[in-house]
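Just one chain is shown here, as structure tokens, and it is the form predicted alone.
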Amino acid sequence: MYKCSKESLGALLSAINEKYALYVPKKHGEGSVSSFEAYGDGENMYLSGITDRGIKELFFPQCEEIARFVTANGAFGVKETAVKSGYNVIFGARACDIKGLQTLDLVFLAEPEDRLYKSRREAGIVVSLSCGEPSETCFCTCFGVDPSKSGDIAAIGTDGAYYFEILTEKGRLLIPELSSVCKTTDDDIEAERDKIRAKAALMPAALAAKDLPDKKTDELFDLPVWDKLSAHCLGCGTCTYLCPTCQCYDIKDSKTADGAARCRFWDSCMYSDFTKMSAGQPRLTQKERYRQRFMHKLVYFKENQGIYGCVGCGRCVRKCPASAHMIKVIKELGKADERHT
């Protein structure tokens, strides 16, 4: 275990930044969107709460080129995008976002593995930061997330210091930087962790979402409540673009000076043209699209992968312009459970 004063955090991050590409949560003024950016000079760091945009895009970018098709002297060739080399360090990730990566792993690291995602995962050293003051919209504990301990290195902030516990072999790569600024300590911080867990479990959203639906697809799919729940959905896709577990993407080719570039970019099941084909649209109504999103998170993914496709980060609760978010779905499906017992 390593301990450094809060005043020394900047020195620690600077030491890490000298050797690695370092990303930290930042916010550029009141009302701006908080997200993970390159450390730079350390200004505008945002450590007081969960960011609007998570760490997913550091591993699965919103838009990325995956290949180029080139012609030269009458010959045709394909150039795949080079994979990541060298380590990145992400400091300040919250446990819900790290749990989200585990969800993405089940998709992108299953055969056939996604080589670009895999290279970034292998190159990423994630230092979590405990949620000392979880948001009222957080409900990660409902999905078994420990808000006090996760990642390759778990950092926990107390009144005057940060404690760092190494949890994986990748985390051990930062021992030289930790040793240069921090002191080793045998301080017991489990009581502090227990406080964080208890506080997170008592957030209003966590209390509202504690009774997750325990029904199969055929018991929930045709419930009349989907009409009520989807009535106010705008189909804007805000929830999917902020979600740490959404993994849907589209692929398009565009012309370049010497051929074409193939790019993939995030897509949303909430859009009317999602998976639209020449034969038509498989989900014609917003109700069907809305149901697909939440059934996938709460039922399909659980049935197929053994874990929920939601991590309780609360971003959809905070940002949905129509308040048609996960908590409402969980509560209504919970009532459906009661009606079926």
The other form holds:
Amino acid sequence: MYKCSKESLGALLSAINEKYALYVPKKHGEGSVSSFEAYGDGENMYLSGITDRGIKELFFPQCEEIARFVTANGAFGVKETAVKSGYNVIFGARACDIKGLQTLDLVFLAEPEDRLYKSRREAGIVVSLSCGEPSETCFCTCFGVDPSKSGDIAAIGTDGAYYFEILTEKGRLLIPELSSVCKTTDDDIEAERDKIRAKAALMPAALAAKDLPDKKTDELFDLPVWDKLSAHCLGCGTCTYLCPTCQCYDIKDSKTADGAARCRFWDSCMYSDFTKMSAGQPRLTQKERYRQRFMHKLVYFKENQGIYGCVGCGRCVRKCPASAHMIKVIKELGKADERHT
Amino acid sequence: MQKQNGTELKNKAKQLLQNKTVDRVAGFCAGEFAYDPSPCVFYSAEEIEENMIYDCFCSPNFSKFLVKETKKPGRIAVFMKPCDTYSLNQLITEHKIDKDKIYIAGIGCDGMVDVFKLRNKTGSAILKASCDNGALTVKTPDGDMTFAFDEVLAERCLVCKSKKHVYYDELLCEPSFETDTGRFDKVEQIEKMSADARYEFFRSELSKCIRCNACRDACPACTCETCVFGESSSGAESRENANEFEEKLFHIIRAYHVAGRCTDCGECSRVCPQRIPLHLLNRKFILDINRFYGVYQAGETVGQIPPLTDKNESDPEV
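The form predicted together with the partner chain is what I want next, because the block you gave corresponds to the form predicted alone; please supply it.
Below: every chain and molecule of the assembly, starting with the one above.
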């Protein structure tokens, strides 16, 4: 384990930034939202809370070109977007967002592998930062997330210092930079970690969501409560676009000067034209779309992949314009459990 | 701060159900946190007693939601802040809401809290919050904090255009007036920028857009059955964000489409997860309309003809 003073974090990040593309959480002033950006001059870093936008977009961008079709001299060619080589570093990721990546892995790294996602995943060295200031909307502990330790390297902030514990082989790549600024130490920081875990588990959202629905699709699908929960859903894509685990996308070709570009971009199951086919959208009303999203996170994904499709980051809880959020769904489905038993 | 408290509203709601003025009441259900009430429809006095609340976090504008609600049989009662009634008038004018199916009880308002602003101020978890006597008290893990109301009010409330209800069946507060709180100041400031600086301001703000469409979906002036940005054959689908131009196209087209009909209710900026000051585009159009055609407030009365629909010899474009 490595230890450095709080003041020398800048020196460490600058050292990393010299060798790798480095992304850190930033917030430009009070009115602005926080998100991960290139380290640059290291100004406006935001380390005290969860960011408004997570790290998903660094691995699965909102829009990316996947191929180009070119016609030249009467010949037609397909050019797949090249995969970038070399490592990059993401510093300050929260454990919930990193659990989100593990959720995306189950989808994108299953056969057939998504080569663009895979390349970014392999290139990304993720340094987590312990969540010392959880929000009332945090409920990651309900999904087995450890807010004090995650990623390739786990950083934890204590009163005067940062500790760095290397958790994976990939994390070892940063040993030269860590050694240049930090000292190795045998300090026992487990008590600090326990404090962070205990604080997160006591957040109101974590307490409200502790009884996750453990029912099968058949038992939850037709519950009348879906009408009430979805009644004021606006049908916007805020929850899906801020979610660390939402992975649906659409593909579209557009004209270029010498052919066409194929782009893929985030889609949202909340939209009325999601998966629209010649026969129409299979989910006709907002209730069905709303139910799809929450059932996917809490039931289908678990049935198919073994883990929940929610990581408890609380972004949808904070940002839903109609407050028709995950905690309310979990609690209502929990009541459904009581009714059934 | 809200002028009527939850108990007064509950009693009124129960009374309206009991005397059969309406068969359901729209209001707010308590949320999971201090600040996340859900819009709800209540059918019985018991439901009202159990779940209905009203406080300084009950921000959503109920008018658009009545478009769907009034397609159902029966009559619905709604408590409305002054600003909501402008949107309502506009929707009645556009034949989107049948006024025989609504019963509007006007409630006084001194503004609603902006939770994002509040979160910036507290810097830690908001465990409880209550508004009282012009101040907001918040319980956090680090202790209680108190804020003067104008420190945490939403921008749209700080520059409130009117405390006057322009539509109501019954007024639960004292009648009040339009206000002048300098809501065009920021627009005028932007107008004074150089063209390049102005372009850069909007480019930088709009480039934050993630195309979630929340602004459109919350906007009471956006009531098209099918939006051009939700129709794949239009070539401008609701989600594509292929380049920065797409975002600007979306917001500028939307601003033009609601020009003359936008009442400046501010829902667009309230719901934006990226905190883009979308209302500034709309306000610029409102200010231009005021200058070119005389002061005009959309939604002031039912049946008014918007200057962009009307044509007169005195119009500057003639």
